[in-house]
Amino acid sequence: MNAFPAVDPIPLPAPVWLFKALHVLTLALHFISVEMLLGALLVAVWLNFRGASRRGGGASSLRLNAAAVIARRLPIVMTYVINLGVPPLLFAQVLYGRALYTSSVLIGMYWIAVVFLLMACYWLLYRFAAGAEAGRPAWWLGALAYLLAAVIARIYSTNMTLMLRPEVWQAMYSTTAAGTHLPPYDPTLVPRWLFMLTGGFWVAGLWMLWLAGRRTIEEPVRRYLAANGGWLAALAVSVQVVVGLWALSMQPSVVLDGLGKNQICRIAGPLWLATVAAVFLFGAWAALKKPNSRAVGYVSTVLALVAMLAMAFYRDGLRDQTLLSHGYDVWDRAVVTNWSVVAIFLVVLVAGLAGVAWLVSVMMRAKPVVEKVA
């Protein structure tokens, strides 16, 4: 007996082909954005700590100014989180929706809860920055908006390994159907919800690579910035590598060989590898030089982007080689294209980022005010 619903009758409007194309591509600039939230929260948190608590000397100053720099920006992080994050999940929810629905209405509770945890999420942010900006011991509210983070990253972690799992639904749904129930005990959830994690710390660094590139910060604190980024990214990166191997080893041996036949796998997989270890060569490289251009925060962007997109794409073939173990061919769905639909949507998302493009180069433009705690 097939325990996916049955498929919707109502045949998708373009090829299969673009919705999954949409779907990663918007899912590699989610993951920066939430990588970046992560990661950086934490860095801000730490350095606030270790600034208000040994004030009076040049490192403690450097720390707070470091600790503004960065907390400041991270309830505009937060905007891209949200407004990035629902893109692939209305995609996934187009190509996965047998499954997603399933997995989300078995844990209903919790995944409604993320709307208000994400509320107070916010909240704390800005709590923490304004905090922060003033020279102020605030790394406790920082921590407690990290929490309420990494709760939410739990909570998706949990929701897209259950939409694997269709053999534990009917227990699940037996034993309430309220939605408080969490499923039993996957293998894979804890190191996929760790790599996430363990992520969000290289690319802060790399983001802090960035920000030292900025003329609006004070010299001493972007060489800070740099520095610290450098070895950062460096030594993040060498931890996720091992995180991301300890949660292949937990695949089933049927996803393995399957991965192992998938032609986009076979390039995502080593282009990953690849990107990463340029990422901690170029960061060991960054935390001796100490730089300070525009143009290293220029390679930083790149090296993320590349790095989540050959994720993104690997972890689409996980997850597609995961369900056709249990029956589930995504690939499978009635296609009747309507290409002036996907035409004007096309027009409208390349007009989108031309203008978010815009306001970008607005804002790069306008007369720069030097960052300092107040």
Contents of the next structure:
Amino acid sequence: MNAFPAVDPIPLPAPVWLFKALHVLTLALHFISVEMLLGALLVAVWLNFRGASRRGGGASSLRLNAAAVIARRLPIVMTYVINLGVPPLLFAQVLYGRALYTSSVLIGMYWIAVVFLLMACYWLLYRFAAGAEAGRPAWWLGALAYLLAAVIARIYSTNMTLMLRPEVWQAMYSTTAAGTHLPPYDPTLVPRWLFMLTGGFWVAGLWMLWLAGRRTIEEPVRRYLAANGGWLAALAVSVQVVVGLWALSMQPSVVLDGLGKNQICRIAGPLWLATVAAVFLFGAWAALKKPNSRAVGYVSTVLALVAMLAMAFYRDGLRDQTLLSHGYDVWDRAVVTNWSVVAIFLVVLVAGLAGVAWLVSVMMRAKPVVEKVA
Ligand code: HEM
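What would you give as the form predicted together with protoporphyrin IX containing FE, now that the form predicted on its own is on the page?
Let us now look at the entire complex, which starts with that chain.
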């Protein structure tokens, strides 16, 4: 028996491929900001802790300044985490609503708790940034913010794995309809969550290489960011590959067989591996050379974008393959394309992107202010 609720009788207003393309694209952008937040927050916490606990030397000043450079940008990163999370949520609901709504309702209390965890995390980020910018020991505020962000990530991982397990839904709902019950043990959950947490560190390393190219930051701090960002990227990307292989090895064999035949995964998998290998080499080179040019920042951006897109495509194939093994074919939908609505959507999308580009250009042209802890 197919465990998924009946499909909505209203047909999709645009082709499945268009929804999928928009979903993967926006999700890759959400993942870049999530990884920046998760990794860089812990880096800033560590730097503030080390800098404040051993005051006096040049190393302490470098650490406090580097922590402040990162921490003051984190509330802005959080804005992107949230705003770039909404579009993939909408696209995912259109494509996978029958599975995603069910799992969200089953863990409803945790799902709703994200709103409050998010608000507390955001508030802590502002408090941490203010303390770090003043050169005060504020690491514990940042550590609390990290804890909340990691819990949010865990709730998302729990939901995204529960939506793939229709066989446990009925028993969960029979136990309680209040949404307070977490799913039974799933071997894919922990590696999947850790995959996202470890990914944060190499993205943070690449971001530090980008920051090293900013002229508003004093020269020694830029060199410090470049060297440490380089080795962090090289080290963390190696750890993430191991965790990724672990996550893959936990998948059922029927899914692994399907992945081997999935055309998109056959391209996305090797592309991801090639890109993370490039991140490793680039990070190692930066750790030795301590570069502080804008060009290095642009290379970092391209590497992060390509790796995250490849990962989002692969993850998409993995989900489709798992759902297919339960009888859910995401491509099997009635579609009546309403091209005028699609056209309006695309016009608004391009206008929105142009607006963001204009805002970024205004920011780039603004008079630079030297960044230094108080
Ligand atoms: C601190 C805040 C957040 C963190 C740390 C976070 C982290 C994550 C992580 C780790 C995943 C991947 C889960 C997995 O597949 O194992 C994820 C997926 C996702 N997140 Fe976020 N997230 C945050 C906020 C948000 C917000 C505010 C939204 C939406 C309003 C959002 C929307 C999504 C969506 C839609 C997905 C998965 C989409 C899909 O699988 O198709 N996230 N998030």
